[in-house]
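What follows is one chain in structure tokens, specifically the form predicted on its own.
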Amino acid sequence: MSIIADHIVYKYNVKTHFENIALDEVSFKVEDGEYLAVIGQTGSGKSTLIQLLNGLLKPDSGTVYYNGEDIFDKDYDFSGLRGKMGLMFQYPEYQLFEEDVFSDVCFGPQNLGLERAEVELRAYEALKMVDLKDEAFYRSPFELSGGEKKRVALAGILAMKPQVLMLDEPTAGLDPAGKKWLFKLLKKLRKERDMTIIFISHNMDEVAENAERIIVMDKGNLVMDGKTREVFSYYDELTGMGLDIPTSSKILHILKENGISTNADPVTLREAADEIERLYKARLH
């Protein structure tokens, strides 16, 4: 099973003076079970890209294949796709609309045509999975905190039991504990459900710590695609595009600028700390 973006072109404000190419001949493949991050400056096409992968937007040319089927084919079962691919928006308010939390989470599986008992069981399991307290189940989702709203929005997707989970800036507005919790959950989902995870983030430390592969977007073009360690080794190219880089890469760059060579290219903060410790011990001897 895989997702294939095949020469996708997408334009905004077509046939007006404000026409803009958001994605220009973008092609790549995502294998089943991958953990992929999409990075790029604001306006680079990241959010547009995952909405196209999810079928929420239709390309001007090119297409997307999911498990070998063209999702934009006129005979394609879009309702079935909704049960296989889930997308969590940056702002959870875009996904919440029912009177209470439990009804909101029931909405997705209910539209899959499941029996009521199965719908409610899925909703309950999903809400427990995101650690939402029982007393919040029958409150309005709009009365909750920002972090709780994100949990409800995610529960609504997980209740569908998707094979692919896409997240647009999932940690925006979360405190450090909330961020840690979220990535721990994503790791668990990937391990237990063999879920494919694609997320957008401006936080390069989060990307370095969690993603196995990175796609870099710049002005609607896919300019890099590779393993996390490989992509973050292109310090000058990334900073030249106005992108931030992981703290570990910054540390490595400072060491090199001061004539200190390293035996490794640290990506995570733990790796950077280990390398600094090694260098310090070597200096002592």
Second form
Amino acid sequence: MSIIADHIVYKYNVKTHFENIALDEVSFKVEDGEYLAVIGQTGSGKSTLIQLLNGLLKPDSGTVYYNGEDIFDKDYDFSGLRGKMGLMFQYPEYQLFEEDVFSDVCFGPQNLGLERAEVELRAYEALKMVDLKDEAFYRSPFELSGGEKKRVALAGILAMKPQVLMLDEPTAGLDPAGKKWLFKLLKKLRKERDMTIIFISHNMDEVAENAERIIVMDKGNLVMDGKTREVFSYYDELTGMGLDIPTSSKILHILKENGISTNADPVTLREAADEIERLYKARLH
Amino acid sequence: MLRDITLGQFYPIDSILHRLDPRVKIICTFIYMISVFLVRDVWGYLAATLFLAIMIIISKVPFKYMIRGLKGILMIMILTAVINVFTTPGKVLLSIGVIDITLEGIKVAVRMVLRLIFLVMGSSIMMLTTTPSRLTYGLERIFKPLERFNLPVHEIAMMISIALGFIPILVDELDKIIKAQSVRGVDFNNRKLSVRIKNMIPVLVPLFVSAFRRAGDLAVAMEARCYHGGGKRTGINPLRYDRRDHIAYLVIFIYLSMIIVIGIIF
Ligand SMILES: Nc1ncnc2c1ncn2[C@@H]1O[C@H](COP(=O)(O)OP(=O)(O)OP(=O)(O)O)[C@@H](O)[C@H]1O
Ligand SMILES: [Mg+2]
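Right, the form predicted on its own is done; let's see the coordinates for the form predicted in complex with the partner chain.
What follows is the whole complex; the chain from before opens it.
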């Protein structure tokens, strides 16, 4: 069970004056249950990539296999794919439309053709999962704050119980507590529902803390693909692409540049703190 | 897929037509449209076709962009042709039951369809070679004298240019909304009419909400910069007639005279 991107090429505005290659021969494989982050500069093709993975955009060449089946094949059951692959866009405004929050969350499961009771049960569960207060259930989604809208939008996707959850810059517009909450939820979903999670982010710290694997995009090309720790060890290459490394790695990097030898390559804050503590204790002796 | 909307779709390339003053293009297009209604015979249609062909060539815009506008009125063209073929009295060529196809009918139909094509292609050339903002600025300048009769020309022009500017933005948002709702299981490929109508609601509601929000934001931004219509506002790139603009007027004048002369002779 996996997602395979097989040499996908995608161009915007094909055969016009504005033709623009957004993805150039991108290939990779994501196994079930992986926790993957996609990073890259603005305009590097991240959003385009995840839209191709769930069939919203059709590649100009190459294809995507989901569980071994070509999703762009004529006979492929596209509506079935919708229930299995969830995608949350950056702006929740584009999907909220019902009179109240609860009906809006019901919309997705309803389209899957489920029975009313099942639909409502799933919507209720999803709204509980995103920590929305009961009294907000029957408010208009347009009256909510940006962060609350985002939670409702996420609930709308979760209610469809997808196996793969893709999120395009999910933390944009969330407050620090909201960000923490979101990643806690993703972790829980992965553990309880065995979901595959793919998220796009510009914040290297949250990538370091959460993702297990990273894909780096640069100008439409996949330039790096590896374990989080491994990818973040390429400091010069990443900064060369206009990217960054996590704050924790940066601190240790600065220490190294100043002649304090460290032997670890920490990526999370916890690891960095432990390493600094160790160095400090070593100095005292 | 949604980008096939020609309205306000400027084609960025450098040509003589692109460089002309928008006022010249508006007035010349208007004169061309009038000329289309003056032609009566084969020679007149030939002249109008030739003029249009030359303009298409010197505009350097690919032909397929030109005919895009025609797709939208295909139904109207077919309807016009059919009605005329069947309802014009004259020499009967063929009778099918109660309806007669007449020679006159066919002639009228061909004429009508040609005129429609001329009108649409003529305005397409203007739209494709002029940015919407230059176009409205040109219109504003042409109608400026009407301000003496208390007509808010500047305000109307501003409204039109804002509306035109919003079209590509809304098309973009429509694309995003359709994607967001597809993810939630809406099947936009279903051809059944009832399903298609039902599918409009989850698309139109976010679109309207977003249009209103954007309009509100724009109004606030304009007020924050102390925008105030009318008065003695000056443009950042004021329009000035150049030599080529005078030549363009001369060309259209010669063309119009030719059409009139052909009309008198034949
Ligand atoms: N609808 C569109 N029409 C034309 N070109 C587009 C469209 N969407 C994206 N592009 C172009 O495709 C390229 C990749 O865009 P994409 O949105 O995938 O980048 P991204 O990595 O998600 O960037 P960001 O971090 O800013 O979200 C860019 O060069 C962009 O200009
Ligand atoms: Mg993006």
